[in-house]
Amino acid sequence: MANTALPAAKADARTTGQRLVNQWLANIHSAPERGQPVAYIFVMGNAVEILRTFDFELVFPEINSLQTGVRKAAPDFLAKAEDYGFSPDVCSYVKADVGLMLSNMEHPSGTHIPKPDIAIASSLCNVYIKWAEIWERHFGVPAFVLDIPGKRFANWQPLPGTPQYGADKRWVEGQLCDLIERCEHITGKKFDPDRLAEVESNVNEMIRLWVEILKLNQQRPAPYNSMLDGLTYIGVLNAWRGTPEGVEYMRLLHDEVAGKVARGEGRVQEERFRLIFSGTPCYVNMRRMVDLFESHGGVFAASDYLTYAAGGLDSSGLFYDPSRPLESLAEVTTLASQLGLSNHFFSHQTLAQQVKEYAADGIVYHGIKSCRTVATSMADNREYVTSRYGLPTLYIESDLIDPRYWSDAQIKNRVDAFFEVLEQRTLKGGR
């Protein structure tokens, strides 16, 4: 009898990444239960691959609370956080955690999350240590802070080789060090030095291919939109970053993307505009958004928020040295924090190299309502990128994963004037 089943469907980019989301928080529903230890951790400054090497689970608080925004479910954490006495003005993903732990921790996903072992924060962002303060209070887990010296003036450079370079290395590295001793104290497994370079040598690879298909968005058309595709693609880095996984994964989506240029295919049917998107996004309407652009053919080909929420490694050109895997750590999450925090404070000058790489007819600002150190800023970078390169720009607010935030008619109107003028200047003659 011949054999009628129909061949495997092969992966895709898309089907695999959301597997490999679902994996994670099954992974963290399950940890207890396997005697797993968990990690809670930010996006950025967060020491992954020596927690990677003591096998913890990581939960990480900000795609927690971004989840509760895509699934619409955020207003009624958010209530719970402002009813216990949680002003509107806080981080909206400050009080959707804070909705979750009111709510026994049951997440929208249908995941439980677990109590942390240990709570790790950073001095990347001022709200993450208030953050984990509350961590502390709620769980009865002293955070560790690894504090991260910052360089926040415009042109800064690193100079490794100076004094500075390496007060600055020695004191991550000492600090590297007493957390594993603490995660030592925590699992009562022995730090393998071997088991970090391998970790790492996943990371560089990992980094190696995102740096090449965030490149592939600079051909037009542009694969993929970088505020829609972009955040599933960043959010499977930063889940499974260090892991075999997440090195096969990344595989599958630098071909996918590299046969959508080759093949001519584009995010948007008809590309018309090219835009940069800068700022954070608004998860709760981030379909409605990208429509309201993709409506006028117009794509996100890159943003400065997919440079910072992968930690500021994919624009730095940083690759850990397994060879000396802990102090090549030190060096990269020193270098690779302090591009990342001058570019966040300064993004005027990457938003100018990304208009030139990705030839952008206009840039987009995102005010975030409850993220002051995002939105503060952006008048004067958008006052600095329309009279230094006369490029048109557009300001929208909104907010993370707030939708009182969101008015769909003035962010429309708003919208709709701005390619108005994008039609004029190519009526014109402009690019």
Given for the second form:
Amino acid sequence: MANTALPAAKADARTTGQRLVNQWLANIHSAPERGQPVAYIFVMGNAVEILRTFDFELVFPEINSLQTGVRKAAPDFLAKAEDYGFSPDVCSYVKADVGLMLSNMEHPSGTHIPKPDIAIASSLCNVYIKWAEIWERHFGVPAFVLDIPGKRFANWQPLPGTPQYGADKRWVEGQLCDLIERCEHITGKKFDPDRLAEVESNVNEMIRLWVEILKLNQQRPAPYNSMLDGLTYIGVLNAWRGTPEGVEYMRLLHDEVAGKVARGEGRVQEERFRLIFSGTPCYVNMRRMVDLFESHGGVFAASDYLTYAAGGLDSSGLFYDPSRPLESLAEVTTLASQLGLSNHFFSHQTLAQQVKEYAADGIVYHGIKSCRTVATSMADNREYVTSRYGLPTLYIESDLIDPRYWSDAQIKNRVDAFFEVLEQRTLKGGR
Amino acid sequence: MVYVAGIDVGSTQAKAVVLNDQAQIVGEAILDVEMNMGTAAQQVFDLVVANAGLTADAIAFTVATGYGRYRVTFGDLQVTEISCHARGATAEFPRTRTVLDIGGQDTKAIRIGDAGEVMDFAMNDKCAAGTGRFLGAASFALELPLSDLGPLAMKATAPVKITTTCTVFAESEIIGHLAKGHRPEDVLAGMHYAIATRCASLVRRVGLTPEITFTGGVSRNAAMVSLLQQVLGTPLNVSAQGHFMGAIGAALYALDHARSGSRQPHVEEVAP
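Form predicted alone already given; the form predicted together with its partner chain follows:
Every chain and every other molecule in the complex is listed next, the one we just looked at coming first.
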């Protein structure tokens, strides 16, 4: 890339991101006293655009749970859920959330998480609906379940223009109308399509910038690590999706990352290997995990997590048409779900494309001990990229937030061996 | 003459070899690892040097491998046992394309490229099922030395089906089968079969490409060799030095470094 000077970023994206996260948590904390309605939603398939039009404060229980890991408080919350009777095999995000309920919703961030006025689940992860049923029982708030059809068969995709896509879209749109009715009832406000269009325009701009930010990491050296810096980026992206603040943050971030590219600044001092991370992070030890790779000069230039965890695959470049906001929301929701977490049929193709675009030297798969859903497709996926592209891959396993599944010596051993494989390949001049 | 050492500090035993500049083994040593891996590493090094009839300053380069490789403070380089087993196996059996190493705590299947390089590997995760530790549990429950397990298992006439491969539960399962009146050899045969099927799955995961070389401490167990051959449907290369294969691989890496001169304070002559 040409070494052109870009104007310096006006404010620091990191500080701004931190401020926005704090403000988001403070808003949640103070919602009841301000009479603000609260929605519990998941990261994928959440119809957040509609909730924004009704000014709900958004609580992401997945983010609450991962934050117990980041803040090293997960064991206490997991223990509470297990003491209550949950099996150690149950999704650790669910258990941390149950632990939070059993702790009077006092989150280790210092936030008191208020009870929901509406709780929305979707069919995009097979745990979501059961999880929402726990909320129903605990808070006495009926869950609203969005049934979003994904891909049903391998090698078949209901694309726009096909009768099946039309049916899927209508199915989703009908549910969104039901959701709007429910929101009107809860808030006493009338649905405003112009407000939805405004929110969608903001989302479009955030996505446009996000796609650019992801592309900037195709540069060598990669300006950021998608599994460390990138995790902060999507946290803000999710919490402030569809807002002017979110747009401003993405602009700052984009300029900052573009500046690094222009100056040739890499995330690691000497980038020796460009890697792709597939799967969900180990939030309780992510810095350590990234260190294990970066100490060998390996940087995660891309990850499928930054696509599917960003509100449901924003990086595929799905944009809203604000001139017909509700219909467009149904269309994008339908298409995004085809590419989301629950779809295993085409994930290998997405990954293979990333390998080319990011000039990856290898792929690291991270299996989650308490989530078989994300780990299930990894074997096929790995077989595909290994046999088709001869690309070195590594499979390591730990958990989302349960430190009991982190075995440092075992993981380090595998990572060291993986880099020996990469080194041998480099010496032989092959990939 | 140049001498190099390879030290493999595993979870249960520390193995060491000394090679001369012709890559011939001139000394080997093995010790149980107890509390301190660093102490075990030093002791096995002292022992192997003595067994080779040398002194420590005659060793031009030392490569450490195994879980305890970073505890070998006197070593010059650390290499993982995946690379070392691959290196050792291909040195003895050059047509090796798959290595299966069953150690005390880890089982590894390694796919090898045409030039002897590691292409891929798979290991048991978060659980010692299908590793030597499982046989250790059997040894404890049956009050038999490890070396007796394989020969006894081969006398089985009606092997029992072992449903668990959990090392922790193995002992209670064995006791349960014995209580039901099954003979120890039949229970042992069932245990060997359970390990073999689990290890075969790891091999298939990296691609079952002959020739397959079986290394690690468990490769000394004839019943396991026989069952693995049966389950995998292909003969296995088994070295008489299979137990030392990680240490041999480490020593071969050490020899590369000694020859390339990356550290050779005591080298008087270097083989071409």
